[in-house]
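We begin with a single chain expressed as structure tokens, specifically the form predicted alone.
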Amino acid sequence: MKTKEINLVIIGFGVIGKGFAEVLADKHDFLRANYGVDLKVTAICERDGSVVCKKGIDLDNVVELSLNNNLKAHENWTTLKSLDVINKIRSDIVLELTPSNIETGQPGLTHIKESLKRGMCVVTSNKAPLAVEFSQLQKLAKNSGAELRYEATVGGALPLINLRKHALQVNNINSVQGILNGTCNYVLTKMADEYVSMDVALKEAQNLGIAEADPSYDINGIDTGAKVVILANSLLGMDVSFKDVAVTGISDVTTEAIELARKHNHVIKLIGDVERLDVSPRLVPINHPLNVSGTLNAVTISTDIARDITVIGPGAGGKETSSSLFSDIIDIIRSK
């Protein structure tokens, strides 16, 4: 099989960026043998500079340096910022993996726009830009002839957007709802299983690295709301942004409420209802498919032909999310 070289730029080298790099290092030969592509990372961008090597970066080495917070020690470290790399270094695909502000979509929104304007395809795990300017980004991608793929923005490893694209083409999707935040699900599960307060459950989640030091985006339902926007636009054909979603988090859920739900054979889960553009704690029957534990995500897609399909799996994690990133990358390569 003839091998085609594909150059990648990674913007944001946090948990997801490192996870992707580790998987690419492991799967490089597999991708060459099965898809005829040589995926080469030519730049990795962080806030204060970038590693740039047009011949391809040694991924094992750069991951090790990053884990030791010593990326600047790399022999190819430069002071080039993300936008400098986008404008000066031509790549086939830009991976936008930064954390961004839900109100502005920045800095990821600018990264995505500039990459598309230059005709470079974008694969992203970044929810905020799509939650703020979904339709505008789609138009920009169409006008530029570049692809914009975002499976990794919702549900980590769960194949939701590509499931619609590749397996449910003839179905009308009537509704989509589910658990879209692993931190909230872990906290609610802990409270239910061990009858502890939210503060105790959240503290354990932080100690385990499941929750951020500032967990407000998760606990207040903001993260789930952003994902609802993306699913509403991509699966239900809506044209909405984050401001259109009614969001209520789990901060007011008490152990007493959880115990009362249990007595009536229910659990309390934070549910993102895509059709209704709503995020709120809801009662879920104990034997319902959406009653999943720990950090798992679960989404039910209701259709006219396939009926109800529930997808369950890891909603976060670097390596797990890389599964969705690779799905989009391979899709782009096939389409080209």
Contents of the next structure:
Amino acid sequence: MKTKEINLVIIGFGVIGKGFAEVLADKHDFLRANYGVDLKVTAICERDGSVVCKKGIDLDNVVELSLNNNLKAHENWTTLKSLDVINKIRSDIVLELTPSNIETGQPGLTHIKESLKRGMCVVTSNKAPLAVEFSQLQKLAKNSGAELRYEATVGGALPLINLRKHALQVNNINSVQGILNGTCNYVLTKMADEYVSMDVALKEAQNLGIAEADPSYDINGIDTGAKVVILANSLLGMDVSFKDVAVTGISDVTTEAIELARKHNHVIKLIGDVERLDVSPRLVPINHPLNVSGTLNAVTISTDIARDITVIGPGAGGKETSSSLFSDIIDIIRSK
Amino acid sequence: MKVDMKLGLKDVPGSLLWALEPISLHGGNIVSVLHSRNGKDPVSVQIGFRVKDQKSLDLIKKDMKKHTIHLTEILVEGRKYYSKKTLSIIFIGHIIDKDVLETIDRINEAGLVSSIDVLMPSPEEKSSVMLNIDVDNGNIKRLNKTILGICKEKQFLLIRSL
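Given the form predicted alone above, produce the structure of the same protein in the form predicted in complex with its partner chain.
Following is the full complex, with the preceding chain placed first.
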């Protein structure tokens, strides 16, 4: 098989960036043998500078340096900022993996726009830019002829957008609903299983690294709301943004409510209801497919032909999410 | 006229007899009783019977309501005559302090609260209340509007069914 060289730029080298780099180091030969691609990372951008190497960066080395908070010690460290890299270094695909800011969509929004304007395809795990300016970004991608792919923005490793694209083509999708935030699911599961308060469950989630130091983004339903916007626009053909979603988080859910639900053969889960643009805690029958435990995510897509399809899997984690990033990358390469 | 009635019965001794009584009292001739015992409570029961006329059926329905029997569907000569759904919700808030009877009365204008289960950790803290509400299919929108109105006004967190 003839090998095609594809240059990648990674913007944001946190949990997902490092997870992606580790999987690429591990799967590089597999991808070359099975898909005929030689994926080469030529730049990795962090807040205060970038590692740039046109020949390709040694990924094992860069992951180790980053884990030791010592990326600046890399021999190819430069003070180039992410926008400088986008403007100066030509790549085939830009991976936008910076953290989400749901109010402004920044800095990811600018990274995506500038990359698309330069005709570079973008693969992102960053929800905020899409939750804020979904249709504008789609238009920009269309006009530039570059692809914008975002499977990793919703449900981590769960294939949802690509499932619709590649396996449910003939179906009309009537509704989509599910558990889209692993932190909330962990907390609610813990409260139900061990009859502990939300504070205790949350503290344990933080100790295990499942919840952020400031978990409000997850607990207040904002993260789920952003994902609902992306699914509404991409699977149900809506044209909505975050402000259109009614969001109620789980912070006021009591152990007594969870106990009552259990007594009546139900559990309480934070559900993103895409058709209704609603995020709220809901009663889920104990034997329902959406009753999944721990940090798992689960989404049911209801269609006219295939009927209900439920996808369950890890909704977070660097390596797990990279599965979705690779799915988009391979798709882009195949379509070229 | 031939009537098929679906109802949900508590899984306790005597509840079936209790449910059949209004039918025999108003001249119904019971032809079949199907019990669906799948470990669920309430147990789903389907009763087939013949009655003289509409008036007899109305009397049976009225007495069943008095017996607090949970009717889910009635078919008359094989055609749907009446169909109900049970919605389960949980309210979290100061439900008892904020006139629980008034809350139930308002819900009963659109549906019928068939059971209520309350957990109060202490008088100062918020209580959690689970309600099962029977509602005619045609009245679900109105019921939802009523519930949302109550939650907004009394500052309850609402947890709805899927």
